[in-house]
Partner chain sequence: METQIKTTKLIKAMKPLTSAMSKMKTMIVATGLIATSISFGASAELGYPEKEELKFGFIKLTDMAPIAVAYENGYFEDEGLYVTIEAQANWKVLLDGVIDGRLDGAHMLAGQPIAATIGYGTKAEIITPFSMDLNGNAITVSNEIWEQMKPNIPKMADGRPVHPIKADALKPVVEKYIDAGKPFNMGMVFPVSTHNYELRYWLAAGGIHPGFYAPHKGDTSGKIDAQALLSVTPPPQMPSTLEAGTIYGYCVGEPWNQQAVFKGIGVPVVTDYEIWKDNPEKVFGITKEFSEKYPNTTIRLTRALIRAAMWLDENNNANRPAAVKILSQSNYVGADYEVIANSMTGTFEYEKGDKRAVPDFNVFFRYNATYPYYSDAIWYLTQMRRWGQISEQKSDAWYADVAKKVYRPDIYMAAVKSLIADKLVPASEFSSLKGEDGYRSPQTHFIDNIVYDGTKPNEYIDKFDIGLKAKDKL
Amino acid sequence: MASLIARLITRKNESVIKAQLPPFIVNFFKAVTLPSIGILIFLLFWTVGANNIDTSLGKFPGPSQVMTQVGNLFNEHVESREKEAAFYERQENRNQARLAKDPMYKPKTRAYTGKETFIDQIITSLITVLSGFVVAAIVAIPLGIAIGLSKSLNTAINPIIQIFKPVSPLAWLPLVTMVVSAVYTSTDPMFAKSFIVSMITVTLCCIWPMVINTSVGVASLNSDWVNVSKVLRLSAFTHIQKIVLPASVPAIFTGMRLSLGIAWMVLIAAEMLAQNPGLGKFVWDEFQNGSSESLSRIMTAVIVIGLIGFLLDRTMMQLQRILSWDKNSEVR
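Chain above, on its own, the form predicted in complex with the partner chain: structure?
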């Protein structure tokens, strides 16, 4: 097996295969088979490793336990939806009964009070990270462009950015929590406080990479293009729209991808720390439960978190491809 792989990956053999096989098969081999082999080897190591680690909550979960938990978590979701339907039905009946007794009563439908399932938590986390990310982009990209265009502004703001950039947003979390509970005091809030807190935390960690990358992209604008703009006497707005933005799209997107990746990691930690709804809370709750299934459920969450992070990154990459003017540039 090992020698086979060794032979497969040596360049010499690759050229031999290339010579003998049509190119689409080679491409297929590269795109599908090699990653599959990688995953298989990983699963093998995982299974063997998991079997040899004993914790006080039983053995470390292997791939098969995780698969079982995926099934369990999905079933729980389905059950919970059934319960929810029953809840609304009971509520409807109760409202009718009260209306019969008390015609002045205006029936209200109360939201389901049951627990959030794993799938609900995934959706919550996704919504939180995306809203925080969008807010950050709205602030950071114009700021980055401004800093990139103006040297003096850059000199003025740079120290602040450099100081706040290395701060873990988790350090902000207590401050954010206190400020939000002090400032955001509506009796019928549109968003839950916990959502606002998580979102601001995400925004705080997204802003810096975006500002820096955007400003660098803008600052390193090709001087020929700037000159073209000067020759054509473009207005400031048109200059930004036609020259600056298209030229710095790759840099802006690099910043956005970086920050989205960080945001996803930070959000999970923030949810764990602040007990805000989402995947982080799911992981923490399972850890607190300490049941024999806890570890495999946490492991399932870990893999799901990874998959979602991966998908988010790929989505950003596709967006970059679509929006970038230079379709030939390689995006990795």
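Swap state to the form predicted on its own from the form predicted in complex with the partner chain:
Left out here are the partners and the other molecules; the chain alone remains.
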């Protein structure tokens, strides 16, 4: 009884405080202060834990070591760009000098072949994951709509989806690698084989959530809307455009957000094994390197991977809010 009275008093005090404070202060506290407190507590536990963990390469990296590596990796990128600019400048000067001596000389231009920097690898990973995600969306969303509209098609395809949905990317990767090596045999390929392998692996693993959520959203249409479409005698295309798609946007975007999160996780493992020059390869190379800075560089990559995944998810949420007629439909 005493605890019940205490809870009631606490709730009453909280309601009084909320009533006294302006709404923007309450919103600021929820949006900024509480997450900041959570992050500070996490950093405290991380620092204490790192100081008490010894590995074969030294102490486990804490926040300070990660911040140091962020600066080091950025400086390496700047130095690499300066070397690239100097390389092309020397090449241009050499060609101009040869042309001055021999006007018939055909200048030769060679591409800079320096090592990819951490920022270059971030860009490569983003291009790869978005390419695989777009290909998956092009296949999955129309297929999901068709399955949602047809119970017969749903019955026919559902077993295939349930079989392949739980397959790990590590199982797909050897098969994809062999198929790409057998089919993609151009002597002057537009894209590297490692990029194609990683992209297809991402596509295969993130296609299923989009298919399932899209089909569920389409199959769950309000019967009144379907009846209105029948009364107006809308064509199949118009029915999908005016009724199905607007009503299914929340479910479609839920599937897309799930797929994008899966795609980002799958990509890191795929890049490690396929040696696509992205973040996965960076982590693997640093693990193989085994230098005194390897652990802190790997931890930096882990933090960056998490931040990029968070930003990708927020971006999908904003797109859903823009495109959906129901502004409160997104899953937070």
